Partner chain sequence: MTPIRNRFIRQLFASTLDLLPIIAVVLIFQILVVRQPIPDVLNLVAGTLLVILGLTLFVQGLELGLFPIGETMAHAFARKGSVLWLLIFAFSLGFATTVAEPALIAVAGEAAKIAAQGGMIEASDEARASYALGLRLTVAFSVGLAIVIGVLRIIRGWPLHYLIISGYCGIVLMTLFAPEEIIGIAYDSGGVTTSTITVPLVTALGVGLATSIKGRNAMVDGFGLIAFASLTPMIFVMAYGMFI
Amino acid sequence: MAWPGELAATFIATLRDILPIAATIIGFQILVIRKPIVHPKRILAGFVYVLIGITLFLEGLKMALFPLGELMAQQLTDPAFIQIAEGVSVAPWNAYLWVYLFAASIGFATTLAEPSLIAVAIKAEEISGGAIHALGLRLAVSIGVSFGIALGTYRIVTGTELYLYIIVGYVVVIIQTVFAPKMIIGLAYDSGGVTTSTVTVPLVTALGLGLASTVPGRNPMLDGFGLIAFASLFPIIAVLGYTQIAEWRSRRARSAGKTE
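Write the structure of the given chain, one chain only, in the form predicted alone.
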C-alpha cells in the first residue's frame, strides 16, 4: 500500500477510536448534566487537531521510531560489532555492554523529554510551593527509567525470568513506602505511570523486540516484552529514594545547626 493509502487507513482507524470518547463526553454533557456544550466550534476544532495529531504520530511510529529502535538493537548485537570469538555461538552477558549503555541513555533521554512527566512535575512544584523541584523530579524519574531499561535489556540477554525482577522491585517499593514522606508517595507511584507514554514506549518496545530477535536463543514473544514494566517500576524506587535522601540531608543539616 502506498504512503497516502497507509495514512488514510491510519486516519480512519484513529477516527474509529476517538469517536467513542467524543460520544461519551457529549452524551454525558447533554443527557446527564443537561447543559449546552460551551464553545462547540472550539471543541470541534480541538477534536480535529487531536485526530490529525494522533494519525501523524502513529504513522511516524511505523515509519521511523519502531524501525530505528529495532535497527539499533540489531547493529549493537551484530557478532562483528561485539567481536565474538571464533567458534563461540552465544556471547556472554558482558559482551553486550554497549546495548546496556544505549538502553540506559535512550531511557534517560526519552523520559526527560516526556510531555506527561513535564506536566506532572510542573504541577507538583506548584502544589508543593517549591518543596518539590520540577527538574529534580524529572531527573529522578529519568534515572529510574534509565536504570530499569538497562536492567531489562540485561534480562533479555541473559534470559532470566521477568517475575523475579518485578517481585524484588515491588518488595523494595513496599519497604520504601513505609519509610517515605507521605506527601510524596502518591506522586512517586504516579511517576511510574507517566513514563510509559508517547515518547518512551515506542522506542523502548522496539528496542526490546529488536534485541530479543537478534540475541541467540531468545524469543521475541516471550523475551521481547517487559521493558515497559521496568520503565514503570524503577521510577517509583528512584523518586522515593530521591525524597528520602533529601529528607535525610535536611534532618542532618538541622541537627548540625542545633549543635552549633
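The form predicted together with its partner chain is what I want next, because the block you gave corresponds to the form predicted alone; please supply it.
Chain alone follows, minus partners and molecules.
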C-alpha cells in the first residue's frame, strides 16, 4: 500500500484549493478592513480541521467507495448483465431497471453524505431558529437528487434530448416559485448547487459514462454528460415541493381546527 504518498498528494491538492481562498481573506482583512481578526487562533484551528478533514474524506473515498462504485457502475451497465443480444441497435428502456434503481439509491445515499449540503443545512436550521430541520432539508434534497439521477439515466438509455428535460424542469421550478413561501426560495435554489460536489460527482459521472459507452447507439462524448444537471435541478423542485406540502398541511390542520 503506497497510501502515505497518496495521502500527501491529496493533502497538497486540498491545500492548493484552500490557499487562494485564504489569501483573498487575509489580503482583504489586512488591506481593506484593517482590523485584527477576532479569535485568530480558533479560526486558524478551524481551517486546519477543514484541511485535514477534507484530505481524509477524499482519501477515504478514493480507497473505498470510488473504486467499488465505478466497478458496480460498469458491472450493472455491462451488456452481458443487461442481457442484450449482440448487434441490437436499439435497447429496450426497461432492460435497464436495475440501473435506474442503482442510480436512484446511490444518488440518495451520496447526497446525504455531501459535506457542502451538511454545511448549508446547519446554517439554515440556525437561521430559521429550528423552523427548518437540517435533516429534513437534507432528506428532501436527497430525494430530489435520487429522482433526478434516475431520470437522467433513463434519458441516456432512451437518447432523448437533454435540453427538453431541463427546460421542462425550469418551467416547473418557475411555477412552484410563484406559489412557494417566500422564505424558502433562496434556500431551495441554493440546494440545487450544493448537492453535487465531492461524493456525488465522481460516482455519477462514472455511471453516466459507463452507460453511454455500453448502451447501443450512444456516444459517451455526447450522451455521458448531463447527469449533474439533473442532480442540480430536481432538488430545487423537491425542496419547494416539501415546503409547499408542509404549508398546505399546516393550513389544512388550522382550518380543520377552526371548523370544529
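Numbering follows the first chain given and starts at 1. Computed from a prediction, not measured in an experiment: that's the story for all the values here. Take the two forms, find the largest set of C-alpha atoms that superpose within 1.5 Å, and that set is the rigid core.
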Rigid-body rotation of the smaller part against the larger between the two forms, in degrees? 15
Once both forms share the same rigid core frame, by what distance in Å has the CA of V32 shifted between the two forms? 4.8
